[in-house]
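In structure tokens, one chain follows: the form predicted on its own.
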Amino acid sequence: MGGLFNVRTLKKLFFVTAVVLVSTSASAQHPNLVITKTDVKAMQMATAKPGRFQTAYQSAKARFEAVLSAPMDVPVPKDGAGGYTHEQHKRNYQNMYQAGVLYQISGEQKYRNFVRDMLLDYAELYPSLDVHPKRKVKSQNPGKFFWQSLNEAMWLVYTIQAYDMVMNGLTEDEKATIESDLLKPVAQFLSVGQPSTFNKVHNHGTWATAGVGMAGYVMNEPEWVEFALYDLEKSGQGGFLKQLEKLFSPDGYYNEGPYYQRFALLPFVTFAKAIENNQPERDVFGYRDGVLMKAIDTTIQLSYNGKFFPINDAIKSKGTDTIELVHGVAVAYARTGETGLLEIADKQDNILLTGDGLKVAEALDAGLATAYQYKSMALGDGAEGDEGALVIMRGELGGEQALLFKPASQGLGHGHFDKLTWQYYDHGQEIVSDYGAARFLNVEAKFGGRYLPENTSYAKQTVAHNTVVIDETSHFNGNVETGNANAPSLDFFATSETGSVAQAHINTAYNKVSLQRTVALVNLAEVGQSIALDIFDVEGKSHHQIDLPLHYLGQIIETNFAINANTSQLAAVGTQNGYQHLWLKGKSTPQAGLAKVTWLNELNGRFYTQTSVVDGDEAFLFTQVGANDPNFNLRNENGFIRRVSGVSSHRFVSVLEPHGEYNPGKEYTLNAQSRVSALKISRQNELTLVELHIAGKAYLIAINGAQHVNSVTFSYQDQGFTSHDRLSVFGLNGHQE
């Protein structure tokens, strides 16, 4: 089609196809999307045998009796996210999908009738609707059933599968009404009606192309499938395949971060299954060296204790048991037979009534599950994997630890200005934290369930993260386009049983300022624990104020320096760029030497001490989130900012040490004090030497940053450093040589 057709022409094309009813699709085999006739036969046989699948099927039927007994409700849309009509339309498409599956397996007409009647109600309602009355800002395309077109696309992804599963049981008149008055107009509205979203390389575009493409397969509209795959002009500059190329790195990391990788996974795997079942010659699961299968595994790796790492616009409650990953794990296991995936499926405890879900259920019944292997890794970011990386380090000594280091790209509009930030987890809990998104998802009373204004004024700003802020100004001056055009560089990463280390830098977050950070998770076997080492170098051309915040979850226990606390009146730390939302609780300038801050995380009963090397001119500002927040939208989390002023360069050096135990139930406390007694750092050309004394032991950590010779050695002796034990040889760009 190319340039011969504009959007107006395409609308005419959609209208013509919409009135060609069902004559070409009546003879097709249905269902033909995610579930096929072969799957249905296998599932029907499985329902007669005791096991997980039979249990899931019977539970689904029992739950659906309440749906069948309730009055059918297809309301006129009026509410924003979280409101009654919004949630009802969500329940409707989920219920239609579930009823369609139950109809295929059981053959019972009541399930078919439920889907038929609801679709006919929607077909009566849809022609009367204008765009949603609670539509978002003008830059966001609205839906009709929902306040944004994204939810409309989600409705179509589920609803077209429901229709696919019941259409062979409908009359020609019923199919004609449903297709001409509802499904085809919705597909038109989401595609030629909103080309900016449909052609966009973004998760909104993924949902839209998946819905329209699957509608094309069901209603025998091959041109729609081509639009979905290659964009409305069929240029290949947009569409589903371009999204697979641009949104995922070669390692399967999704540009917007784990939260949105999870969210986008469902339309990716669902449409991919439909493509495979209808056009296997496209080999969609093999596309880009199997990037979609890599993405499913990467999504699991991007989690700790069942929750996704909350970078960018993330809601912290989301984890590996979400329905999107339930589908992803089922698809991945069915294709690969990787038994480690079964451990994840077992913890999800949600057997899908699909062909792939049946394979998972049978494998779990057979006891084939093995432990899923979480790994330390550097996941390249960007379409070519050359826009920095997201680094995951994992340790085991003294409890399961994870350190997430983020020299990754901006992450489009959902990204935060947090270059070179880090997070730390231990004993199942987040310890050094990231705020994530300022949003109460689907809580209508909180700004309609949308992102709160404080998401922009605080959560996205650099000071809300654990990385350097220059002159109280966020990275890239808070400009998303500039951020998207400038990514950090991962200098090196390597891992072994002794520990993991990574170094990255960026020279474009601020004008004429270079930021370089080296982090390591080091396993100290002699003292039975792991420590996190952090070295942050800032080099500028002129004098600046340099801040390094650390946000922690817990209660301050002690410091080894006095704090001038504000006990009767509070003021904000600053006036803009997130500082206006931080109460200044207290301030101190420790003497030169080691400055220690210890806090208790009551959720895991562990103490944590950050020991920092200070020169006597470094101030500590103790903060709490919540200033200038008249609607109480922000969580009141704690942190402290290390600040130096009037300098052109500075090096921040610290060690984070977990220790001890607090058990209020049994009324005992163990090892509440830090065991670090010395911390020194020096450099010899490209060699960084860190001397650490902890629990009566002395360690030397040597990091060699010379090009092509990057290495780390950990050496240990009670008195002095004479025994050197090579850990690993590190190459640049995250490759181990």
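Target state, the form predicted in complex with another copy of the chain; input state, the form predicted on its own:
The next block holds one chain only.
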């Protein structure tokens, strides 16, 4: 856990850097934000020799011809998000940036002229503008070009870089007009004009500080850099450094989850790069034990098969090839030379026309890429890393597996009520799934492209996840503030060749009910397969209905108990908190013993069996998403809910076992049936003993939750093994020394 700067250190830092700043600015040359003069020279040389960079450069030039041939269009702001003027102003800043880069590399006047003319158009327009007509009523942060200042800040981040790249080709008059009528007023509007946004330790603040800070470097306003770094009062209570300190956990995890993490990353990486180029002595990349570099790497680690784990409000198709992470990987590779990053860059297949992009391109051309190392890890959540954790377990036995366990904190307004939920991936596919966000991004017909009503009524609710629901009520009674104030605790996490294990608990999701879950991904080398073990302990004080849903992607192949299927009529499982969206397709109460549900994931052609220890009182409800969905907004995915009623406590125990292969194309089916024949669990103090018989082998999995592992001993009463020598004792130490 990296140390944090305390206030005294911060002030000292501020003093020193302020002195340096003045001298640096005085000798400023352009460009010198993300791209420097040195970068430009290297890029110019690279365009002459065949390779990825040359290809990227040539295709960028070719694509830009269409922009040059179209009439310039700087419309009077009118539309909200998705509307014409909104999209046109977005295109404009991207095009100015692109033209600036092409001007630097090629030296061709047409690119400089494009940026210059557009900036002059903007400079003519801007003084006439009031705040945007489509701003939200009573909004604290309207823009002028855009309905909200977040977009305005993004405009400045791109535009200031474009200006920096053409400055040396402009006359003094042109520069004076552009700076005094446009860029300086915009920077002031976004800083002193909106203190609450600018000073806020929030992703929107990061964009604003990045834009204003870079404007300070370019236009020789050193105080703006101070504002950007330390807030408008230079107090250090806000500003870019405070954001770096508060928005990421010490492990570089952003608590809204990876979908928002990659979005937040871009202004951090961009401004940090500009700081590094202008004031390397600030060592911004080393700040807080290198948290920014950790954040880049963590974003990659938070993915499976190229897609981000879809926790909280996440759209599933986002992955490591997003433009934000293209920038992140380039910066990280240029700084570290980690060749594993090149594998990610290769898959991104998007070479940036920057100095760092060139380094990536040349390294890929030279064949330096190595396999990126995905690791099992627990990422502490919260600014201090002590508000729960997000746990990733990886397995490679019998296929590339990932298990995500989420004893993480609520994650603000985009968080879901899914404490201690899990997801499971195998052979490239989601197997135990999370619905993600209910949203069709930018599809007007689907609630204007915004989050659908079903995002709140279903996707955020606890029952939409793979974790316990008490009395059909969501965690924290669905209250975001309560959720933000109460994180789960990670009891332990450990990983070794044997596998990975974690345990976490939360006592505040429900009144007077404690939830504790132990999850392990265990490598059974003799069987050539890893299995996922799940033990969920619920302890309450009065009688409850306790549900544990499991949402799977695939089709039921077999259950070892009869299901009373609802074949001619379907009704919803419940009436509220997400239950109203689940059709009840069938129900059963398997007799005591092992209850098995096998499904086939048709995308990877593999079978999965969940084997649960049941006591004869646990009911299985088979469900499909889609009830009370008049606009067909929800995906009709399947699941089953294990339910006990009228009890104060319950322990759910199960093993998830991938097996076999279904290949109708090549006409073979292998091991379609589960090989688990026994599963028992017992606890001795802090030791959990799991007896598992699978594929004719017998395992005793001993999970040690004690603080000190060296002196653990335990006794084990054999309850049915035919031969002692077939028993493999298999230790997972919760606390590694």
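Superpose the two forms; the largest set of C-alphas matching within 1.5 Å is the rigid core. Positions refer to the first chain, counted from 1. The structure displayed is predicted, hence computed values, not measured ones.
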For a quick test of reading the superposition: does residue 84 move by 2 Å or more at the CA between the two forms, rigid core aligned? yes
On a rigid core superposition, would residue 181 pass a 2 Å threshold for CA movement between the two forms? yes
Answer yes if the Cα of residue 642 shifts by 2 angstroms or more between the two forms on a rigid-core superposition, and no otherwise. no
